[in-house]
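The chain below stands alone and is given in structure tokens; this is the form predicted on its own.
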Amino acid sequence: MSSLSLFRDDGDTRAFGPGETIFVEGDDGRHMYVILDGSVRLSVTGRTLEKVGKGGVFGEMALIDASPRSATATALAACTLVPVTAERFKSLVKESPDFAIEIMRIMAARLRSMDRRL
């Protein structure tokens, strides 16, 4: 399973062109995003911590403990995102467990690059 199968068909996109900033670290984060079209550098103090493709996401982590912004995140490329409230990201959590193991496994993954960065 995809985050992106569950939200090709979704109306409410945003679209951000090359080097736009869609978040910036410190921020409150009322949204994680779906990455339907294009690419996001998320940086921290401005070193790249990852690069984000089509179907990935980024910003869970805001949602799942309410903290601000760890990362800054900008459009590598001009890109097609699906923004994702808190309350829909539960719902999904609930209705799809598979959807809740891939966060988790998006998260883990992260975690360890960072730790091998240390």
The other form holds:
Protein chains: 2
Amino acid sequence: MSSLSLFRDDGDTRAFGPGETIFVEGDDGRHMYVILDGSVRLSVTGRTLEKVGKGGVFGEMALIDASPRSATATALAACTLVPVTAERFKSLVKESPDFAIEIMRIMAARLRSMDRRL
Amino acid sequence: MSSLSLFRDDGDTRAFGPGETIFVEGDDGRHMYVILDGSVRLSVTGRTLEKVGKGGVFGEMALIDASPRSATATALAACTLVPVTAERFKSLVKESPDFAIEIMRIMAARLRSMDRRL
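What would you give as the form predicted in complex with another copy of the chain, now that the form predicted on its own is on the page?
Time for the whole complex; same chain goes first.
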């Protein structure tokens, strides 16, 4: 399963131009984003953590632990995003264990990549 | 919910003495562990990533993405652990969305702590 398939037909999307800021480290976070098109850079104090492409998700952490954004997200290329509220996120986890496992897989990949930087 | 409540009555536990190695970075990982008692140090190339105490879990990443262990786990104090297989982990995610969210919360806490080290 790719997250993309669950969100491809969402009518409610947001568009960002290259270089545009999506959210800033420390902001309150009310949405996770699924990238329908384009790519996004995640950074902490100016250092790139990750580039996320089409079909990827980011911003899930603020929904999981209701804490401020841990990183800044910037559109690298023009992108189209589906915002996912905490409520929808929780109902997806309930209804689709595959979705839950995929979110964990994304987080595991981020943790492994961080471990390698230590 | 605490993970502990799901595992407290598990008959199948493993005991480790202080300083004993539970698994080593690079090993194949077939279990996640829930700490019934004691505490565990997670490290990468000798550097401590985290200390996990009673009620905590570790080793979940190898179940999620079927990759080798990303860190070494060592008993800090004498500890009693419940090993959880990939099969059981997946059925817990299916049956208990709260369990899934708690695992995500643990991973989010680890990611936030790593972000702060960058």
